[in-house]
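We begin with a single chain expressed as structure tokens, specifically the form predicted alone.
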Amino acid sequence: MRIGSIIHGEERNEETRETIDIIAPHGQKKIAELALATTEDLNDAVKDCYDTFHHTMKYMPAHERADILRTTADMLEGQAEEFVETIVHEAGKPLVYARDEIGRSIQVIRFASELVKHMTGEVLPMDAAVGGEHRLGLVKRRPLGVVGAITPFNFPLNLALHKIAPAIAGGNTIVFKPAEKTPISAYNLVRLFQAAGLPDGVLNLVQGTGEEVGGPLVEHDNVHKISFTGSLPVGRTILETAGFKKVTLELGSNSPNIVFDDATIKDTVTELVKGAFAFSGQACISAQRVYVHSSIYDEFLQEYVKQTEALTIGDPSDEDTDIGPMITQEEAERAKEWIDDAARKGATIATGGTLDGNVLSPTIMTDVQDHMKIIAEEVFAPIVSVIPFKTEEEVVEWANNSVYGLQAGVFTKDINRAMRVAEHLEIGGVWINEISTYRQDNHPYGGVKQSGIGKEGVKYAIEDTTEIKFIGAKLEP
């Protein structure tokens, strides 16, 4: 299989192009060949989106955008298993999590299709101001223009749709640059939108490197917004180079989960096993720091180790597999080094910590210190640290002691304590009696501090792909 970029409905896949091999994380076999886009392709894609916006998309009525989105969702539902198979193979994601991603992706598009028809404005009481009599003030939302969507490998369909579907709903055109590690899902998604009736030039796909097409996309004068999900260093560079564009950055985290002494231990452990190790911890809101009240710490840790060791490691295409490979050998080795570095500095490996190829066994660490990478930085691997605490005040302080602040979980039966802690956490989103890793597609999602700028969640993303326009009129008395 050989694929390339898609610009104005046409694939750019000439034999003379530079290519890279797409390697399946499980088995390390070549599954596709990617013909790389050039800066010239990127410029063509932006120009085409710019022209299409001004001649087509800007004037497309809401009901047509809603129909296209709804048709796309229905078609994705009909092809769900094919998309599941692609994600399993190119990302190494176990079946259960790949199916969940497809289900959520369908839901994202349907949310967008429903919200298209509810993009309302307002009429201002102009006579509230002195001299405002006999004036009419209207406020409405208008699309921005060209949106640059840059997406990661870990949720190749769902995270792409969190950018693309709201942008279409808002009346924009999109230049879509997916991760080079998972280009097949992106390619199939663009073809799906085409089949659903999206006009050529509304969604252009550029399959290339960050250096060749990512940077130029961010800097391009005819791009009006950049929406990026990925690492903190890249996000910082985007912020520095985007100029006056609108920017949404969904960056890293080292999510805290706080377990108080009245939590139900076994059920909480079950959720935190999933929260820490789903898709080998390769999620920005993966449970990375678990703070447990000292009175239940030993019992909790024993149960956590027991349930973790019961996970099945294997082929991600098998129904019973819980843990598959990490995305690359290099990432697995990097995570293993972080474990070993912490152990050398006094941390204890309660379970796991072994590396077999690019499969890192689910790892629980104890006796950790704040300066260790496994809790100070985003680990993005199946590694969780369990830390005892004594008071509410100290655990809130520890949880807040981070450059990140994306999502957190708080486990307690005391609603007053839960709400108090949630209020004091310097976090973009806090779940009570739910893991930090849980995300619904309709709530505002985004971090504080260095976890990012702006919010996703379909309604909020649509608003951020539009701008407010005021129209005022002086009327004859």
The other form holds:
Amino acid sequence: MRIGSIIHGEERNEETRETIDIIAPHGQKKIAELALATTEDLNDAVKDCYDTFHHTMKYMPAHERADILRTTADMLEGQAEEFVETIVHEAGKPLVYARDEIGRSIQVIRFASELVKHMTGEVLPMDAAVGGEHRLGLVKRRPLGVVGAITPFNFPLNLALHKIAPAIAGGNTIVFKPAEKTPISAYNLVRLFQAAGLPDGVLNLVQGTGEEVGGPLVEHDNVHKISFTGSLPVGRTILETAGFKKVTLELGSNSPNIVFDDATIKDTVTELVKGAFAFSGQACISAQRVYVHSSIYDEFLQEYVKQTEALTIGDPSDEDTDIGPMITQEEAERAKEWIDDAARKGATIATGGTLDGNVLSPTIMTDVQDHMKIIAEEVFAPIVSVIPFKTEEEVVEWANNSVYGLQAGVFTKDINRAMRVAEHLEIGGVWINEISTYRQDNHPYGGVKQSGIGKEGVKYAIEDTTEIKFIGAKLEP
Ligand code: NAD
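Let's compare: the form predicted alone is above, so bring in the form predicted together with nicotinamide-adenine-dinucleotide.
Shown next: the complete complex, the earlier chain at its head.
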């Protein structure tokens, strides 16, 4: 298989192009060859989106945008298993999680198709201002123009759709730069939109590395907004180079989960096993720091180790596999080094900590300190630390002691305590009696501090890909 970029419906995939090999994380076989976009392709993609916005998309009525989105969702549902298989192969995501991603992706497009018809504005009471009598004031939502969408490898379909579907709903055109590690899902998605009737030039795909294609997209003068999901260092560069564009950044975190003494130990552990180890912890809201009340700490830890050791490590395409490979050997070795670094500084490996190729065994760490990388930075690997606490005040302070703030989980039966803690956590989203790793696609989602800027969640992303315009009229009395 050899795939390339798609600009105005045409694939750019000539034999003379530079390519990179796409290697399956499980088994390390080459599954595709990616023909890279050049700077010229990127410029063509932006120009085409710019022209298509001004000549077509700006005038496309809401009912037509809704129809295209609805058709795309229906078609994705019909081809769900093919899309699942692609994610399993190119990302090494275990089947159960790949299925979950497709189910969510279908919902994201459906939410967008439903919301298109409810993008309302306002009529202002102009006579509220002295001298404003006999004036009409309207506030309308208008599309921004060209949106640059840059996405990571870990949810190659759903996170792309969190940008593309709202941008289409809002009436924009999109230049889509997917992660170079998972370009096949992106390619198939663009083909799907095409087949569903999206006009050529509304969604252009540019394939390549972040430096060669992503950077020039961010800096391009005819792009009106950059919507980026990925790591903090890249997010920081984007913020510095995007100029006057609107920017949404969905970055990383070291999510805290707080377990009070009245939580049900066994069930909370079951949730937190998923929370820390789903897709080998390669989720931005993976449970990384688990704070447990000291009165239940020993029992909790024992149960956490027991349930973690019962996980099945194996081929991601097997129905019963819980833990598959990490995305690359390099990433797996980086994560293993962080475990060893913490152990050298006094931390204890309660279970796991072993590396077999690019498969890191699910790892629980104890006796950790704030300065260790596994606490202070985003691990993005199957590593969780369990930390005892005594008071509500201290645990809130510890949870807030981070440059990140994306999502958190709080486990307690006491609603007053739960609400108090939720209020005091300096974090974008707080779940009560649910893991930090849980996300629904219709709630506002996005971090504070260095976890990001702006919100996704379909309704909020539509607001972010549109701007309000005021139209006033002076009427005759
Ligand atoms: P990454 O930052 O390495 O890459 C993300 C995308 O940015 C890729 O498409 C890459 O090619 C591109 N890129 C790289 N350098 C660039 C540059 N200089 N200019 C423009 N684009 C550039 O991230 P990754 O390894 O693919 O994904 C993991 C990261 O994503 C983690 O930090 C994780 O927390 C984060 N993430 C965040 C969310 C969220 O919603 N907050 C969701 C998923 C993943």
